[in-house]
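Presented below, as structure tokens, is a lone chain in the form predicted alone.
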Amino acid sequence: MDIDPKQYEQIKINDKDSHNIILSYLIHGCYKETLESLVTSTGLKVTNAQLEDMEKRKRILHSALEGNALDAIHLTEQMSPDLLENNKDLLFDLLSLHFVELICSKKQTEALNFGQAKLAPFGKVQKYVGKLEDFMGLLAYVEPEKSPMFHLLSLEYRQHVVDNLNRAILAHAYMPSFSKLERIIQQATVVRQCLSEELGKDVLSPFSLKDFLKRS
């Protein structure tokens, strides 16, 4: 059993609230051009400080996504001093992106040297040992994309690291690390899960955002 859309279709949503939710998402994701169009069409206000922050974060995130993780690290240290020094998990992930880029560029010797110099020291901490072994293991394969660790070469892994970096930069600046849209979806998911557990799955099926969007 699922909730009949007629039960919520009559609920009125204030346009200003909707616009603010979208604005929050665009600021969070550094979608500056789209944000400027939204501001122009709705009259919403965005400060110069917010625009400058978006531009800086966008440059950092694009550097990491485009295979320039060392540039991303340098820019992050300029924008958010001591962030990476105090967040070793994130630093390891960013360094691993550069290592992977060297592997994908067939620069195995350079990758080995970089791994030994920058990644190996993390092996002194137990929680990094498994991840370190996976990354260094890529060197053993002529075609690393066919190895058991192929997911480390994927765009999904890179995007995961970049998303974490974005949230960390925002949190470091005492700004929300999740957009309002994400928070609403998270809350709706938790509420639906609680109701499903309380009423039983035969009465209310588990919430799936993907299935919900298909029905909308």
Given for the second form:
Amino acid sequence: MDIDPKQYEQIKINDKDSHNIILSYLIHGCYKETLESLVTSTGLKVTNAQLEDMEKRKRILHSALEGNALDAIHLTEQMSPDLLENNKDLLFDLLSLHFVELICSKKQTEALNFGQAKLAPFGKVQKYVGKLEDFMGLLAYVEPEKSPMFHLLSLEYRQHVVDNLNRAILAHAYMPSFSKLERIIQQATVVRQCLSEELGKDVLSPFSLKDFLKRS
Amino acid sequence: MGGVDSEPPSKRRKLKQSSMAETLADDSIGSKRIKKVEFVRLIAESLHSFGYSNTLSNLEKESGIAVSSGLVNEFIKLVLDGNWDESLNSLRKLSVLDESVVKLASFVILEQKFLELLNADRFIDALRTLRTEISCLSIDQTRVRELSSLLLCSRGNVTKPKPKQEVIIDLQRLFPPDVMIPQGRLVQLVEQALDSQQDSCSFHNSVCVDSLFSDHNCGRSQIPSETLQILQEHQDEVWFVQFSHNGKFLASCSKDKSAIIWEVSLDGRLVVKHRLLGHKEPVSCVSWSPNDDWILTCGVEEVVRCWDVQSGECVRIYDKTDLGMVSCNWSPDGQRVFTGFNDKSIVMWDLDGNEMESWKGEKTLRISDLQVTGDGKFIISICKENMILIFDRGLAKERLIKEDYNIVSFSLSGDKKFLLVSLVNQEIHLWSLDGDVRLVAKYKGHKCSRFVVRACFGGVDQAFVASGSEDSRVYVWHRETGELIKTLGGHSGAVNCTSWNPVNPHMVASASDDRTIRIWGLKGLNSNHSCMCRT
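Would you mind giving the form predicted in complex with the partner chain, to go alongside the form predicted alone above?
Shown next: the complete complex, the earlier chain at its head.
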């Protein structure tokens, strides 16, 4: 149960703010066509340069998500030259996506060669050793899906890397790494948790967006 | 026993009876009910390792015990040859083994195969082995991961395959012991027995290997007790003797103002090598340098002289005007000389005769001993009549050993961890210096109330304590138990000092007021005997 739903009525939201929230969400997710529609309907301003960048970013992210990590790396380097240089963790993650792709395509020998050439140098730095062992371990299994490291083959993992890439590219261009919508939901959740701790009882359940939307 | 019909029936019956008797016989031996089957198999394993295959098969026939599994031997041989694939086949034939043991053993073998391929840069083959043979065993996933990352060979040294012998040992640990008998098990049991016998022998003073035919029992016969030689070169009371570290020389010094270096010849007899003349006062002690190249002699309240052992020449005189020296010794690295003075101070010198450091104030007494230990860090001396000072010269810290009676002399063990302190109340106290300083043992029986009498450590593992005595005898105690084992008679004057040859546990020297030095050894010993076992 919420504290007092009627209190919501008191708060007025500016239309412009709402539009901005949606805008930032669409930019973050590279939803170009939707963005163009919104711009036409609301009179918000978006420059051509912004749209072009968004298009490039979209291609990069799609490549990576489809398992085409090498393309993604190449395009990233074109768009934001020293981004991966300064973000070795991300570079490693992207290279490992390619490695995983090779393994899933049953190309063990290629995977081994790729690993020796591109991933091995990371092994000199202590923090990558564990991850490196995990990936190399996949090579040992004829059915990698059944190995203890199967999560590295999953879509969730790929999505996670792609999200990191997205944030890195945005940050590099001095844009916010998190969309405003995301931030607002995060804020609400945290506030809810704090309140529930203060009141000391399980009066309030953890924030669930789904339930909240249903109720209203 | 395969019936052949042409054999006369009576013979067949007899054979049958004897084999039945064999199987019905008591299957344990000895008072501890050792299993006969196991005992026979141990013998078989030894025969196998000596290569006596005929005897081995006879043993199997006569005992009726299947001693060696041909399959297991075949398996071992294949592993030692590094024939991994064949050895795996052989392994699977061993039906007596548990499924889990087979898997673990296979893993051990395949790991070696993998490492061999890796070291030969055959990455694709190694990968195939890993994928198709190793990971499907579904054991030790952590190790599988590690092996996989070795394929990167970017982490410096690639792990080398183990020596085949080690692989056998690893496999032995996995197999039940009655399937693969640990190699050399019988020898191991015998060695355990020998150790046990030696531990309980309190007179153990021999480095020779025992015969297996009778129990180890040194008996008192291993303690030197016969006078082998009387050295009569000194003109007056002999106050000090000491063997060199390498046991090849003996140094003695005397009230006659001289010191003598004796050489121990191959037949065990001592001959004069050099007479060291030059002191103007009686010489109270000698000290061998750690490498035995030089010797220090100390004239009573006079100077300290350093002599070259090979040439017999005096190469240095350590002297301080208006002061007399009372003791001398080397630092453990042989680069520094420490001397005690009659003004109770101690000085450290370098080999060229330059004074490096000095410590004043009640550090030593007149006529006293001086030892330096701990890499030159600690100086041990008698600082008061009943106290020994262990002085840490680096930290300027002091530890004291306090006795109830006056101390006449002390002596340090070879490992520098123990101190033997001779007291005027006719007791010798053994102190431990390792960690806390504490009294460990006491030795009694000898006479020491008026003169300086010295004690020393000696024998194999320094298991004995010897001391001179005012009653003209040499006394020998067992260090661990404090038991007085022997007294050696022969001298006609107080025995002032003894020294046990560090390299020959059967040679002891004693110095006496009767102007002679006696060399003691084993009864009826022809000195060419084996016990120069250590060179």
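Numbering follows the first chain given and starts at 1. Since this is a predicted model, take the numbers as computed values, not measurements. Under this definition, the rigid core comprises the largest set of C-alpha atoms superposing within 1.5 Å between the forms.
Core-superposed comparison between the two forms: the C-alpha position of residue 171 differs by less than 2 Å. For residue 191, the Cα coordinates differ by 2 angstroms or more between the two forms after the core has been superposed.
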